[in-house]
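Just the one chain here, the form predicted alone, laid out as C-alpha cells.
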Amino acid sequence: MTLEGKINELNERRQKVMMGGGDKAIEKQKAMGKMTARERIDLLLDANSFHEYDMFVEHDARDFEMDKKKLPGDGVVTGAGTVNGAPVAVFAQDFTVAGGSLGIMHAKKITKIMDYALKMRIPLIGINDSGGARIQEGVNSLYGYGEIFFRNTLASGIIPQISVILGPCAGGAVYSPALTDFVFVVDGVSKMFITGPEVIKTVLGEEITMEDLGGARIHSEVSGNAHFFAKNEEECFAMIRRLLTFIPWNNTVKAMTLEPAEPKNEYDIEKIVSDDPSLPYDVRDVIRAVADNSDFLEIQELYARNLVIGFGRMRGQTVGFVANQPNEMAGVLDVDSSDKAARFIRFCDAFNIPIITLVDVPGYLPGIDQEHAGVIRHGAKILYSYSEATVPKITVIIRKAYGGGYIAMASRHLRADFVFAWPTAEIAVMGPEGAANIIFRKEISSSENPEETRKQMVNDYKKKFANPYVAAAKGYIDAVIEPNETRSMILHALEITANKHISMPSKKHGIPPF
C-alpha cells in the first residue's frame, strides 16, 4: 500500500474511532441536552490546541459476548491541551460508547493521562458521564476504579485536580470526583450518588427520582460535593476557564500574575458596614471593596452560606479569601461551614495563595443538632487547616469576634501573621448581653430595678471588653485600622509575607480530624 493509502486509512479509522457509538446513540445524547464527549473538549479548550491520545485502544473483554463488540476508544477520550494558553491534560467519557462504562481498558486510558498530568506538572480536568463500572468485565472494572483512586490522592497537592459531572457518575465512581479539588455540576444534566433509586425503592421502599437523590442542586446546596454549579454545559466550561486563571499549575509555581487595578468605586467599604452591630451586611461586598478590580470568584456559593470562601487578587496576584457571612446565621460557625474552609484553607497551603480572613463571628453554632452531627470534631477542622498552613496569614476584623470562633477564624494563636482589626471590633470571650448576665447575676437579681441594672452592666462590659483595645494592649492584634485603611494594610502584609519560610516539626504527616 502507497503511502496516500495508508494515510487515507489512517483518517477512515480516525472517523470511525471519533462517531463514537455512531449517528444513533449521538442522537440519543443530544436528545437528553448533552454534548459528545469530543464537543465538550472543544469547549473547554482553546481552539485547535486539543491533541488526542490513544485514539485506537480497545477492550479485551471475553465474557457475555464482549469479543464481538467494537466500542471506539472503549469509551474515554483523552489527550492535552491548553487552557489561555497554558497546557492542561483531560479526560472525557462518553456516554455514546456502551454508556461511557468503565472497563480495565477504559481505566488505563484515564491512568495513562493521570500519571501524565502528575509528571508534566499540568492540571488534569475529568469530564464524567458514564453509567459506572462495565459489569461484564467484573472485578477488572473495580481493579480500574481503585487505579484512579491512588493516582488522585497521589496527585493531589502537587497538581489542581478538577471533575466536571455531565451525566450520570454512579457507584464506585464518585469517589474519584470527592477526592479531586473541585467539582462542577450542570443543573438537570448532573447526577451523582452511590445507590440509584432502584436500589433504594427495593431496600427501603422509598420511591426518589434521581434528581432528588443526586441531582446537581442537591450536591451544591445540601451535601456540598460540587463546588461550582452551572445552569448549562456552555456557562459550565467557562467556569473552568476562569477558575483555572486563579490557580496554579502546579504547587511550585504561581498563578498567572494580571496587571493591578483598583476596586471599583461602587464598593465604599465604610458604608457596606453598619455601624448598628446587629444589623447584617454582605461580606462579599467587604472583599469586592478590596479586591483587584471587585473580582471575586467565589466557591460553593450555594452551600453553608453562613461562611464564603472564593479567589480574588490583590496587586495583581491571587489571594483565598475567608470570610464569615453576617447575611446568614449572623455569620456563625456549624458543621458544614468549618467543613467548607478547612478543604479551601488547606488548597490555599498546598498551592502556595495567601489567606486573607475577614471575621464577625458569635462563635460556634449552639445545639444539640449540632452537638450530635459532630461539631467539636467538624470545629476542629477548621483549627487544624489554619495552624497547619504555612502561607501567608492575613486576619482583618471587623465586628464581632467571641469565643472559639475568635480563635478559630485565623487568630494570632493560630499563628496568623497579621491580624488587623477595625475600630468597631469586639472581641471577647462571648457577647456582652450573654456575659454581664453570668458575670453579674447576682448584682442584677438583687437589684430593685433588674432590668435597668442589667442594662447598665452590659454597657459596662461593652466598655472594657467589647473593643479591640484589650487584644490590641495584649499584642494579639497588630493594628486597629480604619475601614478605608484595609485593603492598603492588607497589601502592605502581602508584601512583607511575600518571602515568608517556616519549619515545622518533622514528621511524616498530622492527624486531621476527619
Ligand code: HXC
Contents of the next structure:
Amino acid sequence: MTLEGKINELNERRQKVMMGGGDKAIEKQKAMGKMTARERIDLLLDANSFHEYDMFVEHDARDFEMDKKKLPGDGVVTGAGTVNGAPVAVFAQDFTVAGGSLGIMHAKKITKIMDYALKMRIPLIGINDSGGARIQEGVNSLYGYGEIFFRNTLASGIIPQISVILGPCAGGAVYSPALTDFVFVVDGVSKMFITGPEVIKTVLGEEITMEDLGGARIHSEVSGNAHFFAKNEEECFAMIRRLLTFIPWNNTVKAMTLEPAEPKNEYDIEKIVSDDPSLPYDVRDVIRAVADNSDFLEIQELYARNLVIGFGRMRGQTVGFVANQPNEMAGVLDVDSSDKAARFIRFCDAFNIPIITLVDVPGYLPGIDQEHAGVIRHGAKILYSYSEATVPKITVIIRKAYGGGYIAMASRHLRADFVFAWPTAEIAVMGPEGAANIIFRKEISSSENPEETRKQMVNDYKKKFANPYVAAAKGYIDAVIEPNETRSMILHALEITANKHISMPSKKHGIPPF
Ligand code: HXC
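The form predicted in complex with ligand HXC is what I want next, because the block you gave corresponds to the form predicted alone; please supply it.
Every component of the complex follows; first up is the chain already shown.
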C-alpha cells in the first residue's frame, strides 16, 4: 500500500472510533440532553488543544458473545490538552459504547492516563457517564475499579483531581469521584448512587426515582458528595475552567497569579455587619469586601450553608476562605459544616494555599440529633485539619467566638499565624445568656425580681467578657482592628508569612477522626 493509502486507512480507522456507538446511540444520548464524550472534551479544553491517546484500544472479552462485539475505544476517550493554557489529563466515558461500562481495557486506558497525570504532575479530570462494571467481564471489571481507586488515593494531595458526573455513576464506580478533590454535577443529568432504584425496590420494597435517590440536587444539598452544581453541561465546563484558575497544577507550584485588583466599592465592609449582634448578615459580602476584585468562587454553595468555603485572591494570589455564615443557623458548627470545612482546609494545605478564616460562631450545635450523628467525631475534624495545616493561617474574628467554636475556627491555639479581632468581637466560653444563667443561678433564683436580676447579670457578663480585650490582654489575638483595616492587615499577614517554614514531628501519618 502506498503512503497515501495507509494515511487513508488511518483516517478511516480514526473515523470509525470517533463515531463511538454509532448514530442511533448518539441520538439516544442527545435525547437525554447529554453531549458525546468528545464534544464534552472539546468544550472543556482550550480549542484544538486535545490530543487523544489509545484510541485503537480494543476489549478482549470472550464470554457472553463479547467476541462478536466491537466497542470503539472500549467506551472511554483519554488524552491530554490544556485549560487556560495549562496542561491537564482527561478521560471521558462514552455512554454510546456499551453504556460506558467499565471492562478491563477501558479501565487500563483510565489507569494509564492517571499514571501519566501523576508522573507529569498535572491535574486529572474524569468525566463519568457509565453503567458501572461491565457485567460480561465479571471480576476483571472489579479489578479495574480497584486499580483506579488505588491511583486516586496515590495521587491525592499531589495533583488536583476533578470528577464530572454527566450521566449514571452507579455502584462501586462512585468511589472514584468520592476519592477526588472536586465533584461537579449537572441538573437532570447526573445520577450517582451505590444501589439503584431497582435494587432498593427488591430489597426494601421502596419506590424511589433515580433523581430523588442520587440526582444533582440531592448530592449538592443533602449528601454533600458534590461540590459544584451546574444548570447544564456548558455551565459545568465553564465552572471547571474557572476553578482551574484558582488551583495549582500540583503540590509544588503556585496557582496562576492575576493582576492585583482592589475590591469593588459596592462592598462597604463597615455596613455589612450590623451593630446588633443578634442580626444576621451574609459573610460572603465580607469576603467580597476583602478579596481582589470582590471575586469569590464558592465551593459546596448549597450544602451545610452555615459555613462558607471557597477561593479568592489577595494581591493576585489564590487564598482559601473559611467563614461561619450568620445568615444560616446563626453560623453554628455542626456535623456537615465540620466535614465541609475540614476537607477544604486539607486541600488548601496540600496545595500550599493560605487559609483566611472569618469567625462569627456561637459554638457547636447542641441537641440529641447532632450528638447521635457524631458531632464529637466530625467536629474534631476541623480541629485536626487546622492543627496539622502548615500553610499561612490568618484569622479574623468578626463577632462571636464562643467556646469550642472559638478554638476550632483557626484560633491562636491551633497555631494561626495571625489572629485579628474587630472591636465587635465577643470571645468567651459561651454566650452571655447561658453563662449568666449558670454562674449567677443562685443570685437570680433568690432575687425578688429574678428577671431583672438576670438581665443585669447578663449585662455585667457582657461588659466583662463579651469583647476582644480580655483575649487581647493575654496575647491570644495579635491586634484589634477596624473593619476597614481588614484587607490591609490580611495583605500584611500574607506578606509576612510568604516564606513561612515550620516542621512538624516526623511520623508516617496521623490518624484524623475520619
Ligand atoms: C454492560 C451495560 C452496562 C453494564 C449498561 N450497559 N450498563 N453493559 N455492563 N454495567 C449497556 C446496555 O446493555 C445497553 O447496551 C447500553 O449499555 C445502554 O444501556 P441502557 O440500559 O439501554 O441505557 P439506559 O436506559 O439509559 O440505562 C442506563 C442504566 C442501565 C441506568 C445505567 O443501563 C443500568 O441499570 N445498567 C446497569 C447498572 C448496573 O447495575 N451496573 C453494575 C453496577 S455494579 P445495548 O447493547 O443494548 O446498547 C458495579 C460494581 C462496581 O458497578 C464495584 C466497584 C467496586
